[in-house]
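Taking the form predicted on its own, here's one chain by itself in structure tokens.
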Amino acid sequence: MNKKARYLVPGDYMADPAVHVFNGKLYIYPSHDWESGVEENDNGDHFNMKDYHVFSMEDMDGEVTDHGVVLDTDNIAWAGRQLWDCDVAFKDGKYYMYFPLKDQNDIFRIGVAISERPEGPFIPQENPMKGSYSIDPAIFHDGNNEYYMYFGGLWGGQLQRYRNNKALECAVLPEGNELALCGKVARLSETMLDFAEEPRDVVILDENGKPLTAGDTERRFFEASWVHQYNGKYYFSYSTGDTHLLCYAIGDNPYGPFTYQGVILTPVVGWTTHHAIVEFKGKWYLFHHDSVPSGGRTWLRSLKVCELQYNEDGTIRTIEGINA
């Protein structure tokens, strides 16, 4: 039985957590929700996010330390608007923050900012990553000095505007029995500042080994990629977006393909679902968010954490979102 989830930052609206263990502590890298005054729409214009905070914890039941603002759009040379979900990786004494941000043409790119400390502050590079697009970068370190970025999101995340890593003249969103759009994965270069290869599709297969279709909205990828390892397997987890589920699929290598397994988290209060999965002091945890403290307002979300448990066969026990 999972213990009831804990709100982590009750005094502010934080969401979309990326979480890692650095130097024996948990570090949380969320997006920061602000009241926008914009009517909710499918492009996500109501999400007014302009900076990042970093939080740390020495124990799951202990105090949450706010390290303050570590990156702001005012300090990013190419910034337009909307700092959405970010992630951070450590290599060779430096911490690399990867962040999606709309440029001055309102196109999402992925930028990189660097710090010598996990709590920041982070100094942004002058330009976004070459060839980057869409949202929700998540970094997976395979333990062999290789780092992979997973990214992509539909609708406001603009993934439907691209095919084969090239922009389309008009966005095309598959429907029905057409193959679903896939999230993307690319190995990072040794400098951690560029892709080492062309991004590839993260293919999710059904129980018959066939790629999921666009009409399979309770299983197909929408946004919020995350990858972790458990018992030698690679777990690709993600949000189904408009059906409000966190799902997962399992594969044998970082590129996949990944075979769909089930639901991690059923719908929560609020439209979006976004998460991180991490092991800390011998237990596994699911970090996510909901909109209960803001009265259900989708664009004002609050960070939560609860324990995540596996079955003996390696499948994940489903958590009931409303009751978590």
The other form holds:
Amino acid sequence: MNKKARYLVPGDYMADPAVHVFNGKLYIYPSHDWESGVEENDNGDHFNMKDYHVFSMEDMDGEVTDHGVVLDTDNIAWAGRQLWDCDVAFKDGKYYMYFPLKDQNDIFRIGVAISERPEGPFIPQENPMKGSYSIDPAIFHDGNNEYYMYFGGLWGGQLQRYRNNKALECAVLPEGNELALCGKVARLSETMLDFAEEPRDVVILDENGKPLTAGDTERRFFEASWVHQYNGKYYFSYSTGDTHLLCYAIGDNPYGPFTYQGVILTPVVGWTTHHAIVEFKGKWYLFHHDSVPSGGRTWLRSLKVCELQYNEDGTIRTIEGINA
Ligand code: FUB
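Next up, the form predicted in complex with beta-L-arabinofuranose in place of the form predicted on its own?
Below, the chain from earlier opens the complete complex, with every other chain and molecule after it.
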């Protein structure tokens, strides 16, 4: 493909891509942005999405097929508002979609919806996953047939309302030299419908082996987890939120700890940045979004893809967000 990033769905606003290869094709599971009229605030209320589409591609330069609406809040029994970033995993003939949604008490939970096809439609379970909270579920399928969910997001993503997987009476955001809040990881149960264990912290270490601090805002975790494997190592990548970077850290197993390595994508137009990294037909790609086509309206984002390259030592070459 061309070195410049390609906009994938020019006719609509799609964001937060999760991408997987199923049956030899690429499947993209984005959030579906729209102009709902909700005013922008730090709580992210303006990201007021209410359904998902699925897209597929046979080739990176080829057509992008829109499979239409595959899940809608109108069909989710426990729905409040705001269908944010989802992901999909395949196991034993079924596709499991994991989605964050506020319940009727305005608390983010993670739901599961099931389909027999990667392009959906997906049928939601009656209730959210037991013990789930916060946003941005990303599923990593390890070679030994284990599935891990990474999740969590600060500010509007509500992670600061929890410690040790229990809700606090009021939110506490660490500051300065205090340890940064971590994203979470939990292995999924055999049925794929529950956590098989208590979610653990995804600890990111600096070059001296020390966990990142809350004041280290250009490196600490904010939201948008993704995990992929390259040359036997585990790459945990994420957004730094209010400093608008996509960064990554490398570890030796799915739980980490992960050691901070650098920036994958410098800031794009728009407040949020979010991504998926996937290998397809022998090349690596970064799927992401920006708000260029909407003229900078941060809640109306457009899906993009560009090639991702590694250096010999396994580090990732930084991509310029503005020019990508
Ligand atoms: O789309 C809503 C939120 O914006 C996502 O959950 C975050 O990762 C950010 O991209």
